[in-house]
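Next up: just one chain, as structure tokens, the form predicted alone.
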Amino acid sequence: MYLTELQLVNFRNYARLEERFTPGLTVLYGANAQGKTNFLEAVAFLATARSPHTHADRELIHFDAVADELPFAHLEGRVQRADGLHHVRVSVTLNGQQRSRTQKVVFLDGRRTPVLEYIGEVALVQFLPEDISLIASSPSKRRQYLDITICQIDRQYCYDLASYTQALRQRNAALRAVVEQGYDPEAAWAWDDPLVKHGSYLILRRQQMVAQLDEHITRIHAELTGEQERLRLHYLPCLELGHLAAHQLSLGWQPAAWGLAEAPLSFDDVEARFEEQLVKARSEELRRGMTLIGPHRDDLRFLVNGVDLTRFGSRGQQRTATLSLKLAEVALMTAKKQEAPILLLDDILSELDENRRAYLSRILRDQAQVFLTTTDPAQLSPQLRAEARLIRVESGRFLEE
């Protein structure tokens, strides 16, 4: 999969950027601020409808264009996929008296879509300095992660998460209403059916999504590092599951591949599960006004040599094992799309040694696009510099080199 054409019109500092792209690494390097990092934004925005540096989408019009009449930032390109060309596009106009909404529309090949059904279409992952604090940062950036990689790879996911999102914030205005006013907390209870329909399926695909992903990322990280680490990941829902195994959650796959002799989880079990702490913890939750049991209190644990790295690893150690875990989700995400996803690194060359960057360069060859910035392209290999398309950044402008 790889992005062949790009127009952006108002975004960021970009006035206007039209320009034709081919498969293989193209490398945008310039002094800071000119608008390398706001052009991959605009790639991820295209692909996700989402950015990755701001939840309000009225920041992306440009400067210049919020005294117009009407402002609004326009992104259109077209992706080649295993299935065939397709047009993407994406617009953000600001409205309101007070100039304080926006309206997001996106079309799909000619077509309107809901941002839910959107997502996957085109299958991006990214490296972004920030990157390297999920793993010592808090559990909700973890969750984060773990929604966006799997909407990319399962629609219903998406559909699921939205569901039970809104369920939770239901239930929690109704246990906030019944400890501040007095309400029935039966009003707070008739969530209860959705919160765990939804959540159980969150639960199960998170479980799921995270076996496959340490699959990958124990091979690459112990490549990464010399043989000299492994690294595993755990992940830990909030819900009481029992004393199975990690990996027996299932959606369908087989125990016996995992080396399981128990059968694993249903759908079933966990959703009496779910349904039955919830009613444990029903005083606690009148106590303290909101919901305590579900996969918005999940969390995502890496180990390296059995060391909790959120609690006890150097940044170092972080940061590697940060880059094992996008190139493990760009693994897998080829393997569930039958096609490599787009891959954007940003100022990723600064921050690894010499060992690492060799590495990495081995990796980038291989991969169907990629987009990646730096400050001085002479950290790249020779090699991998003279097969890239060079690209100076300069005020929202493009230079060939």
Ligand SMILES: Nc1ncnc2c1ncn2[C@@H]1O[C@H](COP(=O)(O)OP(=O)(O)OP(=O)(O)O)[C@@H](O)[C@H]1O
The other form holds:
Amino acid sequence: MYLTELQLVNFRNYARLEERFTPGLTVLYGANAQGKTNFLEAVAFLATARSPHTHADRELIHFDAVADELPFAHLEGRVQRADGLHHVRVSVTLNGQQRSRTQKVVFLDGRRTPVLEYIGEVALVQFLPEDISLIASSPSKRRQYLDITICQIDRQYCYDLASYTQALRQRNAALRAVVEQGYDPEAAWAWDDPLVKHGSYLILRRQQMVAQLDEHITRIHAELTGEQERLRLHYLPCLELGHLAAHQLSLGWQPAAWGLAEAPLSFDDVEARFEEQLVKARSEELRRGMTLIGPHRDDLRFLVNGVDLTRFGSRGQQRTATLSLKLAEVALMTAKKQEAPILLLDDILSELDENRRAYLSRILRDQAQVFLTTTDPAQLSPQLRAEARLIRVESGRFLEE
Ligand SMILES: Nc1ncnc2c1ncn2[C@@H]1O[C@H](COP(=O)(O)OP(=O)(O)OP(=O)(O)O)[C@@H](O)[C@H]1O
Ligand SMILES: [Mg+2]
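Return the form predicted in complex with the named molecule of this protein as a structure block, the form predicted alone having already been given.
Zooming out: every chain and molecule, the one shown earlier first.
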């Protein structure tokens, strides 16, 4: 899949941009603070209706436009997919009194589309400098990573995630009211049904997707490290799923290695366990005033040769494992969508040593479309540089080489 055209109006430091693109590699280079990352953010925003850098859409509107009568940012493009050319359009408008409200509208092929329905229409994988810390950072960042990845592949997951988040918020508020104001706990338990129903789907899909990512990541990481490291990715559910306990996973316990088959979980299995463990946790929940069981407390483990990278990995190991994760995500997405996603790589070459860069260069040549930013195009292999389209970015404008 690839972007053939992009138009921006008042997006970040791009007052106006109108460009055509081809498949293959496009390199955006230039000094700091010129708009390289902003451009990638624009592509991501158009593809997912969500910025990887901010939840406040108003920040996306060009500073100079904020004083206008009706400040807006507008993004529009055409995406070539296996099933044809599609027209996508997203705009953000500030309105209401004191311009306190932002309104985002998304159009797909001329039809107004709710954001949840739009996610996944344009497949995208991003590798950003902040991703480098994913393995070392908090479980919530790893959950967020999983959610964003799975949402692009499975729309039902997006719906269930939204409903779960809502049920969890209500249930937590009710539990707090019990603890702080002595309310009736029945108001909290009333949220158990939606919590279990939507949460069980999240757990099931996370487990399936992580198992698939794991297959890709093990292969990719072995290639990337010259067979030196065996990287495994494990889903660590908060819920005790019975078939594999969390502590066994964190110790790298592999049923297959013991000749045991890991029985696939069914939705009903997960629901039953969730319900049961939620009831068991009630007294503790009433003491602490929060929901203690559920996918909002899941995590992911990265194990290299059986060692947990989050706790014991060197910075370099964590960085390489992140690269493997991103490439595994590309492989997973390609398998699910039956075509390669658009790949955005923001300033990551400087994070990688020469071997990793060489490996990445080989992979990039097989991708449908890649946008890569760098302050120094000399970091690209001469071959890649010769094949790429190079664009210099200066103060929110493109200067062709
Ligand atoms: N809403 C906005 N309106 C106008 N300018 C903005 C807006 N948001 C950010 N900027 C400007 O965009 C610039 C940063 O652009 P960007 O992050 O794309 O830089 P970059 O080229 O990726 O630089 P680096 O090499 O440092 O990563 C900053 O100078 C910032 O002030
Ligand atoms: Mg940048």
